[in-house]
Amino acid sequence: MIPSESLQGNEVAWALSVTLATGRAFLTRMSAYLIQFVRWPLGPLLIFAVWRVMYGASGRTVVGGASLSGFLVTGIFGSVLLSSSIWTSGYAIEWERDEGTSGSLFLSPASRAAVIAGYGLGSFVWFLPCFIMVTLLGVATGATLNIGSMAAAALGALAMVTASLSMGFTLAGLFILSRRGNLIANVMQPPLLLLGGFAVPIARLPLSVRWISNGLPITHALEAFRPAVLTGAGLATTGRELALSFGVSAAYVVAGLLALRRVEHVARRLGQLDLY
């Protein structure tokens, strides 16, 4: 018999290995085409452009008590990993669908966890090219780090990617399951923006929306970030968001399993895989 340890390190192993193979494969296709290596940098790049304007025009020159370059670099990563959250690993088994190998995908054996992991991995490498781009153009235009504590610094950007990850495992069932995830993705997307304080501080919001961007992870996330490389602010500071982060995802995550629970069972007991 062979040990139950033996088991579960092989099961670990094949997630790993689902995972690698599906982001390189990402990769793959995103690289196919010259033009992409300019969409996905420049967007993120005149972003942040049209809020510094925006911002500018009206005088400020500090907000959320971090300088306003500053301010806007960390929104427009949690913007990017939003996005990443919504159109990549959320987006996963549609891109599957859309490519015709969602049957192929349900019939196999590899985790559907770890391909939306790998997805997700996949938009992480593919968007450090623009995170450098964007910090560059911060500190060109004024951007300043003030980074107190390394270890709240790195729990702030783990609990950002985590976040990001674990809004991709929910929505990616979500989407699916609702037969039209680009049209849900492309009204959701310009809300979530604001409401996840990107580019406004939270405390500035209406208190009648507030409830949203507390349900949000990457807000809290961004929240325990952004004090911790901007203002160094330590773990005492920071605590609380990162906590409330970890936890969020986590719940999340356990959503995200439970749609894709049900989109198994619709794919495979149903015999609905075409309509997925």
Second form
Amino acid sequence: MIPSESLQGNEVAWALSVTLATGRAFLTRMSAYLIQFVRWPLGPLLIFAVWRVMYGASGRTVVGGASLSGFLVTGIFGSVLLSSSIWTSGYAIEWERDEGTSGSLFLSPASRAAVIAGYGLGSFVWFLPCFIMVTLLGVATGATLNIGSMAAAALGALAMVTASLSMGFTLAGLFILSRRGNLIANVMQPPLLLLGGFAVPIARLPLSVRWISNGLPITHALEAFRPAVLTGAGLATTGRELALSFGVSAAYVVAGLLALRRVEHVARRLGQLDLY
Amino acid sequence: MAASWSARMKEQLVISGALGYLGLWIGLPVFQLATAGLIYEGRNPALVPYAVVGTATSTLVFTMLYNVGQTLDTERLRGTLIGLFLAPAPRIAWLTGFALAGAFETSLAAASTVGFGMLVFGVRFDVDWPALLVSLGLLLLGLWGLGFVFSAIGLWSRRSNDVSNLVSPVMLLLGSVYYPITALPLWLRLPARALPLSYGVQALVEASLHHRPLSTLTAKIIPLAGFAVLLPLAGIAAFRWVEHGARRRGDLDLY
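Switch from the form predicted on its own to the form predicted in complex with the partner chain and give that structure.
To see the whole picture, the full complex is given below, headed by that same chain.
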């Protein structure tokens, strides 16, 4: 995983190399078991189907101003990216610790942030077939694309990916420092799936919980991405949510880097990371 | 049985902490129900009480998959499976003890789901107790057996968590948890009718919300009774198959 010596003078190239190497390692590890090829794409497809049947039973055909299937396809994208930030980039150091490689990781000169980004990047690649299959299922059940501004759609997609990675940075430090990473991940996932606005529009959530939704970068990213790809909204409409998404993402990255510094301290100075 | 129940309970509480334990078991079904409630409210509120009973019942499935279904493989990963197989205790006793610890968690999750449904969505019950108890008993027997089948599959595949994660959304889609079976497209109703959960949820909905007596539920109770007989037998057979293979090959803790 350590890049060649020729890269060691160039911090950016080195970090990129570590990110790519970690992403490749993630994909290799995930490909080791056949069941992984089935379960990861199938899970979101089935959840899409559950939500689609629920909405069908409710009699709603339009949700949040978009067609039902279009709303749910984008919601599944968001939920997959949220899962990615919790279970891959967020769980990056936990994985290393579980596999007994966290000691080597902290002894290596590789950037921890690049390793986390590598997990996130690997998961985006891993989920590509899932995104394609969900899109095809969405189109087959009535979803239609309506892109009025390529810039708004592209920036919306970029905001989604950035939001996922930024949350991963914060969660990575939180999970490892709490020593209850698996528990926190399991406890936080169900509420975030609801509060992120993936299956139910944010406007339908009670006012008392919307502040949590507003504190999630993925919520704002989805609020920008959905209208950009489903109702032809341009940057004038989605600009505010895009700005909020990138702003909140930046705050998460800063929090994540501070948490990683603390993790570094615990690992190197106190030597406690692999004691539990 | 009591010792394995106690060990599993202590382990869960120590790993999670009391607060985390409660958050995990109360939070998951409550937020799933909240999603269903928000989808149905205002358009088809009659489905909200259905979803309350369905979500509460689905907690049994999650225990069956993630607790009973992963028991053997979890013990293997910890390196204690060989010890359990060699211990001079009936296999069925410690397996059932582990399952009973799961039953405690299920009760907690189901109770919180029902409480949440009553408090937040104003759901009211009109229970026919004999019908409820018979339906629940038969469903429990069926799921108990199915849990051991999945436990054997999990150990055989060495990826029990992946197996559980693969099966649970199938159960949610086809198990009539959030909607009656008639809400599914025709081609999905056939596999849905092959699951004990769909009959169990429909019977429990009728018995707990509409005061339907047993005599009116025969179309659900008879298949449930069939599952209650066949699935435990399948579970025992699957367990014997795994144990036989493990003893013959001696490869349980090799990877």
